[in-house]
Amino acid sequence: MTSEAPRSPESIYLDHAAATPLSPEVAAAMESVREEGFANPSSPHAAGRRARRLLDDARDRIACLVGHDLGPGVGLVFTSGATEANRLGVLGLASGSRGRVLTSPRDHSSLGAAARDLAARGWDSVLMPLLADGTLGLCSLPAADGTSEIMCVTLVCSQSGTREDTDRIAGWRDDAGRDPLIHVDATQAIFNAEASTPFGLPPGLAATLALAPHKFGGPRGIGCLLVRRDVALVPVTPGTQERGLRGGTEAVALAVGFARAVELAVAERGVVARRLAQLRDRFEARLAGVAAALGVAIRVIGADAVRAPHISTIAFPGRDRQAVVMATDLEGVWCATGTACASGSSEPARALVAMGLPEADVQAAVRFSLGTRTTAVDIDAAVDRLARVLSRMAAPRDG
């Protein structure tokens, strides 16, 4: 009896950098506390105390699993997502009346918005340049003037997939005699097979770190900010909850789901990272082959740089990136022109512009991002459908 070949899926989701499906294990964990943890965890009665125990257990599990990168005794503040965590991380570190805040085109728009808010309060806002490989151009930064300094570091650029070299940042900090408070956005960075800790940060580098589970099979509507033990944080939304650092009733079931998603991601990150890198390489190699056969030149952005395993940004020079995404959507392949938060913008990805890429590549760049459920069958089917899209776009027009 011969085995039947796997069937091509009707739709292929390659936008996991924007959001991932909820893991069944995470959904089960959340459902298991639906009745037990419904109460307000600030309430003093027995139901409230049960909810508080579930919340604190989730907090401790997350901090234990990913807090190594910030050192012992790390604190954790639950937020509504990575956007709020980024905002709290930057504005919460800005205790003085003035200073300097450093951001880059790699960063999520929430970090740029926080920097603009500080600029309105009298802070100097400096946009750090990017090198050709997409990492920070540190040597060109002006010298510090002795005031407070906050530096934003995005570990994995969601626009290009390139991974920041944090060892180089630590060396620059030490050589330059600077001591900025560094806020790390680790939202896209949990699948890392190389480091001994989840994010591979040098000891003492990060003051704060933002994370959200909807990028790795967890629920939406929750995130967290990890805070190094020796760092003082000013609340942005005051309240009695979260040790006075973030007001608002905590979502217990979401916190439990968050913890379960982190447990799964950390336990499997090496295996998953290697599998995703293999699938990404398969996708890029097969797509390059079919494109070449059609006489279409494509370029993999950051191909020679250190990249996250799940993101592949590909330029189709001569083709409009939005037209490519619309055509692939009609073929049942779901991808993106950049970050989901900027999906309504007609502007190209800021990081790609800052990397000094040719204009034709910047205007034609499309992001494909893989997840734990992505299979080789998905990859091969996606390439076959993209081949049809490229064939139509490459066909000569009458008249």
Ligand code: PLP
The other form holds:
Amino acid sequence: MTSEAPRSPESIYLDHAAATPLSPEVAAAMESVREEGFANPSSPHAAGRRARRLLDDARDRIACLVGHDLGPGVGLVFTSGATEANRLGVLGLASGSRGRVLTSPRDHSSLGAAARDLAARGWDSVLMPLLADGTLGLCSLPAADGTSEIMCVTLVCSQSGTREDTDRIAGWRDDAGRDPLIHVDATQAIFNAEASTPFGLPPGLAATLALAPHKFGGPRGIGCLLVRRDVALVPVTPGTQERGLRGGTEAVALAVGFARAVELAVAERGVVARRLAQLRDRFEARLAGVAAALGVAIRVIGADAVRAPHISTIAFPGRDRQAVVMATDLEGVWCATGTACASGSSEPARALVAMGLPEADVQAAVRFSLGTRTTAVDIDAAVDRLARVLSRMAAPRDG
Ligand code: PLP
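The structure above corresponds to the form predicted on its own; please provide the structure of the form predicted together with pyridoxal-5'-phosphate (PLP).
Entire complex below, previous chain first.
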């Protein structure tokens, strides 16, 4: 079950925000339950009960390690990933026939899709603006028409790497003084050296929180929605499993791998976050140095903002981002033009547009994302190869 990290002296993987290699410890944990936990956890016989115990143990471990961001007694619904958890979070909170849902260009497309579904049901859907530092521009809004108001908060933006200011969010009320129900997408947010809890959320802020382990050494095909104790959730895929909140036979080995990945990430998150931040700073400083030597202007997106340590989005104004990514691919450096689900799209990253960056920066922005196995040797080699790419590429269109 062990998958090798896609890196060798020839290749440098800098696309961890899209997916990380499976950690060997996680693979071993999954392998250890492959036989023991194969049965359907809903089956009443001994094999089923054994699978159920493994599943519920994984659930309890994850809820215990990351649940205190939502308060005591948090519930946890396993899903297929963060896309489904986002959808369940937003649609599950939307109990009334009318209400208001707030999303922003920081969000993953799954949150926008859920908001569109609510709009089709007659809800008001508001796209909040972004400030220049990439955080939410909290506008004044009249009282929501209906019983519910749901605000989506993406803790770390996968396009810019900027971290949301959750204290400011906690202070936001609509003009009638009402608190919204807050759905948090924490998918890119586990490495945070500053916070005392894994996500550093003000107590009671989040009603629901989405997470997926394949962003930090865990398996793909599983995610979860944490649900605050006082919150009633409406299922999106009804069924008897997951206490009626998500139908479908649960993936026991994936859940066990998820729990192990969370244990490792939470135990090491401060150390890893500081190491990644140092590597990111080294990458940006060295790249700025070689670019200056070549007479090429580059800009680090969100350089002055609070950022997650693993994402560095760099604009190469005058260069085409797809061309940069293709040329670096040929050099064995694997990076991205934006989120993996949108890569290949000719649309620029929405968050960068909404931050009010110059068009030339938005069109030329490339995302480099680091992981726990990235080393200083990788970073230096990546910069050397980028220098070759930049020196080979045609002069800027406008230069
Ligand atoms: N939310 C954020 C912030 C993401 O970066 C991603 C994936 O990149 C997702 C949600 C979707 O995650 P998944 O691929 O597990 O569905």
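Just so you know, these numbers come straight off a predicted model, no measurement behind them. C-alpha atoms forming the largest set that superposes within 1.5 Å between two forms make up the rigid core. Numbering follows the first chain given and starts at 1.
Once both forms are fitted on their rigid core, the CA atom of residue 167 lies less than 2 Å apart between these two forms. Relative to the superposed rigid core, residue 176 undergoes a CA displacement of at least 2 Å between these two forms.
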